[in-house]
Each structure stands twice: as C-alpha cells, then as structure tokens.
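Have a look below at one chain only, the form predicted alone, in structure tokens format.
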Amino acid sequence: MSERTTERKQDHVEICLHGDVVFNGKTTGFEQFVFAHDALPELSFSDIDLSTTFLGKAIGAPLMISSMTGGYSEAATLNQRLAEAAERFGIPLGVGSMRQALENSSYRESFAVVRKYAPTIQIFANIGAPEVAKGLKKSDINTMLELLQADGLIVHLNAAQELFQPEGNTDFRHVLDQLAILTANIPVPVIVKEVGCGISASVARRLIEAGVKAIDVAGAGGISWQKVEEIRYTRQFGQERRFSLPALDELLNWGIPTAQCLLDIRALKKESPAFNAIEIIASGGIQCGTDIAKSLALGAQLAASARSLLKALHDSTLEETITSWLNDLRAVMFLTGAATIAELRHKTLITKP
C-alpha cells in the first residue's frame, strides 16, 4: 500500500471532522415530518424495547455504526473504541474500505481488532464499487471476511466521490454484473450502500435482482463527499478547478435527500414480495433518535451514522451520544404508543404544511 494512499484515509478523517463538508441548502427531509401524537399511550416507559433484528440476527437496537475508517496505524484505536461501544449496545458496525488489506498485509490488524473487542455483534466487512467491478478474486473475499469474522460484506457505490477525488477511479463499467457473480458466490450477505448521494427506487431494484440482501440508502443531507475531496484536491493542486463555477456548487451538493429515498424504496417494495424482503438501511445526516424513529416510520430496518459518531467519538463522547439517541428513541415510541420497534415501523407521519 502506497503511502498516498494511507495519507488519504487520515486526510477523510481530519476532514470530516473538521472540515464544511455538510450539504448546502440541502437537508434529509426528515424536518418535513412529524409524528401523530398518542395522549393515551397505555404503556410504561421502562417497558419499551428496542431490540430487533437485522438480517435475520437479532440486535440491541435499530442502529448501525456505519463504515468509517481502516488501513492505517491511528486507525485501529479508532476501530477498537468503536468496537467496544456497539458491543456495548449490541449494535452492528461497519469498517471502512478493505482495499488497503488487499493490497498490503501492514495495516490489516486496524481492521482486525474490531472482532477482537466487539466479540457478539454484526460486524461487516466494506470494499468500493470499483474494485468490484475488476473482479474480486476469492482469496481477495476470503481475506475480508476472515479478518473480521465478517457477517456480511458491504459494497459502496460512490460515484461522485471518485469524480472529485484527486486520484478516484471513475471506471464503473460491469459493476451489477460483477455484483451478481459476488451475491452468488459469497457465503454471507451483501449490502450496497451509497456514502451520501442516496440511492433511488430504480437503482434498488437493480441491486435487488442482482442479489443484494440489504441496501444502506446513504442519503444527500449528512456529510458530502465531494466536498471532503474537493478539499482534498485544493490542498494539493490549490485553486485550479476541473468543473466550472456556476456548476460547482450543484455537483458538490448532488444527491437526493435520505427521506426521499427511503419513501421511494418504500413503494418499491409494494411491488413484489421478492422486492419486500430487502431490508433497508437509512443513513445520511442522522443526528439523533428522532432523525432514527422517522426513519423506521418510512420503511427502513435500522438506521446508520458515520460523521457524528465520529465526532463524539474525537470529543469522547461516543457512548453518552448512543444512549442519548436510544432515549429520543425511545421518547418517540412512548409519546406514539409504541412499546417495541415493531409497533413504531406502523405509527403515522403527518408531512408538515
């Protein structure tokens, strides 16, 4: 693995935590609706139950900690504190890209401590579309999930961030193809995320006859990614532009907005029970249990956040943050009259005037 290349995953995180890398004038869509309220919710708030299950395993909460790093030495005390606070919680996590495990056998421990100190959870394995799309060999799938005992393997799509990163890979030719032959060969799950540009009813049900088990939508709203490599690119080439002025602010604002994806996969699934069986994902821009509860509402099986758990996480804040998000949660669910997350999926969402 070159040293470029390490430099750039400590580059995404610095960035992201310090960096304006969140959408300009666009948001979820999540301020746009509001629960009905239940002035007779007939049951004790210590009664309600957050567990559930995800992929047919069953889980402490509807919530993910989604991909974020991996593949250099500061990285694995990022992935162990990680890992002990959704093993704490009994949540899933997610690791960053594994191509750097592929590439180079330095850095596979940043990777491999997550089983290590999260020994019951979810953990799932994470490679990017382009590398997909070259096809993975087996001994490349084996080394992935072996690392971390992986339960699943996510793939993410990121076209636009590849667009404007300095070094990105824009080939994206053969990826549903070569999809297809992973889903049919792996022995565990696939998931297919995006990382901020959200993924809309067409693309899912592509995703879906191709195999995928579950899709994270990755919405428009939270973190862009074309602005932590925007970023990137200036710092190292200064103020020369690839894409015009008045074109630039809308490229670095793409995407469609989590909730928009989330009410599109949702009608979706209507369609046909083979569609109905893919269990959704929401993230981007999640901040808290409310932004969790409406995502739920809106179809999705758990929700998932990068960006500000990594911030709590840097503030050394990262559990207190999760248990204050479960108690909005479970406010939401008490204030609806909904005493498991299974009644919650089923309350109604007034969409705001």
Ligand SMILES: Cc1cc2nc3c(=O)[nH]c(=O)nc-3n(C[C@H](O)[C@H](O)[C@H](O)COP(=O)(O)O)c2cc1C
Second form
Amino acid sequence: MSERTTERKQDHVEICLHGDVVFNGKTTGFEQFVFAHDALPELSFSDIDLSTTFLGKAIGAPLMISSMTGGYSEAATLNQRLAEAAERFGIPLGVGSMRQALENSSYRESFAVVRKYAPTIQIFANIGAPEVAKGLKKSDINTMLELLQADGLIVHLNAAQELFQPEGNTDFRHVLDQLAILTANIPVPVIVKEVGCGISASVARRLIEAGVKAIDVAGAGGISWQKVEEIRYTRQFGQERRFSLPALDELLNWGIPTAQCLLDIRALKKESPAFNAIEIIASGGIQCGTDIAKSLALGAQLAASARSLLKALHDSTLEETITSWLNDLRAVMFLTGAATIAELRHKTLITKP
Ligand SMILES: Cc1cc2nc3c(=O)[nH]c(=O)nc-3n(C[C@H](O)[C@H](O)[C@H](O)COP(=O)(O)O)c2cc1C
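Could you switch over to the form predicted in complex with the ligand, since the one displayed so far is the form predicted alone?
Every component of the complex follows; first up is the chain already shown.
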C-alpha cells in the first residue's frame, strides 16, 4: 500500500511538470477583472508594505506555498528547497499528504526536513478527506503535528481526483461528521482545501459550521487533477475508457473557477460574524502578483500556489519567481494607491466589459 503511495507521489510531480494537465476552455476568472487606476496614489513606492497576517500570525507577504509533496526520498530535496524559499520570504508552507508518513515511518524525514530549514514560518500538515472520513486516530494526528511542529492541519477534499485516480478511494461518506470531531479535538486550526475543483459557498458554510478556521478554495483554471490521474490511468490500462467521450471532456474540466469561488464565499461572509471570521486562501491557477492582488480584493486573506512554484523550482528560478510576483503586487499597490495589504483589500475591481 505505501509503496503505491510513494510511486503515486513521484508520478504526480513528474506529470505536473511535464504533462498536459491544465484546464481546457476554463480559466480562473481573474482575467475578467481590472483594478481602477489611481493617478494620485500619494505614496512612495519604497514605502509599500507587503506584510500581513494569517491565522493570527505575522507573515512577510500574502502568499503561501501550497501542499505538494513528501513521502519518498527525492521529496526531501524538494521540500527542503521549498522550505528554504518560504523561510526567506517569511511565508507559510503546506506539505503534501502525510498518509505515507502514517503508513510507513521510512520517509518521515522527507516531511521533518521542512521544519529544519524553515524554523520560523507557519507550516501546515496535510491529509486527505478519505483518511479523515475513516476517523483519524489521536496518535496519527500527533505524529503529523510533531513531525513538522505544525501550526495547523490542512484537509484536502479531492473527490474528482479520487474518481479519476486508478487506485482512488471514492468513499466520501462521513467526511463532515469526522471533520467536526477533528476540529473539536485538535490543538491547532484546521484548514480545508480543494485541489483544483473549487469550494462553493454552500460547502464553505458546512465547513465553517464544522469548526474549520480557514478555507483554501483551490478552484478551477490552473491544474486539473482529473487530467493528471487520467494520464496515470492511461499509462496503467491503455486507452480503456470509463466514461463516454462527450462526457469525458466535461469531467476532465470539472470545477468552479477560482475567482467565482471567491465571489461566492465573499457574499457568504457578509451573513454573520462567525462566517466573516473565516480566512480564505485563493488558489488554483495563481500565476503572478496581479492574480494575488485580485484575490485580496475579492476577499482572500492570501493567495497560494503549487504547480507554478513547482515548475519554478524545477527550473531553479523559485526565489526569482516569488520575487517577481511580489514586485507585481507592489506595482498594483502603487497604481491603486495602497500602501498596505489592508488598504489593497478595499480597492475597486472593475469587471471588464
Ligand atoms: C505535485 C503536486 C502534488 C500535490 N499534492 C497535494 C497533496 O498531497 N495534498 C494537497 O492537499 N494538495 C496537493 N496538491 C494540490 C495543490 O496543493 C493545489 O491545491 C492545486 O495544485 C491547485 O493549485 P495550483 O493551480 O497552484 O497548482 C498537489 C499539487 C502538485 C502540483
């Protein structure tokens, strides 16, 4: 079982780097918005401050490196380099699913390495909804949190991915009940994320009522995990089809665009102080600092990225990429007259005609 998990995590990195895995005919929706220009910004570019907070802690910029990997030997190197970059910029970092670390102690170091190279930032453990649905043991929770000295646990909802995965677990009963038990018994905040199909307002409502403290929408428009798993399925079983051809295209590109998730959840937040207290992470197809800026103006506390940063890491340009995204963000702040991230959140986005 755990060898299969190891291979799967390796396949994911390789396919995400080299496969055709982006949504076809569906975008994040960020391109539909532009900021209103401020010809009188009344601030000095050099005074722009990107620092903000996430779950009550100060962070260097409103960006997070999304959960990706761990659980095999090369993952230690990837995680080390992601951790070094996150530490340098003072931004949060999620690790990949820790199921492997629970099944087999051999590769726990590939997770532990993160805290070694990122002693001061927020680091988040990660586990899938199917594991949560079975009921996480207290010892499992402690193992994950202790390995990373984690600041929180991220639970990923990935029904479409599991559906397409050759060895996927499609039993999603009891996830919500078990989440409520988890949030009541864990000493750190629980964050729930999708992996590319997005979180609607009605799902967000149920998650908040179950005690979740932050939601990462991980919407459509970046990577399609259905496509990643379809590539793995085809490698394993040839062209054998599980779905009809006309439906396949729709299923491979299934999901709510990232900007749409943010708009829907922003409306939900107006309903009550409890809903308003939830912190939203914008992810799914983030490609630059203007996407980050638009995310914040659409109600997110910060934006997060996985595949674009993995590609940058692979090209040895991770730190340059993050630097350029933060420069994009500063440029938008200058041109909208926002000296701080708090001010940027209130700037006007116009829908393109
Ligand atoms: C190689 C790779 C592995 C991933 N593994 C996980 C994982 O183990 N757990 C998880 O919650 N998300 C995982 N993700 C999903 C990302 O965290 C993210 O939600 C998704 O890729 C959408 O963001 P993006 O468009 O910026 O890539 C992975 C992403 C990549 C690229």
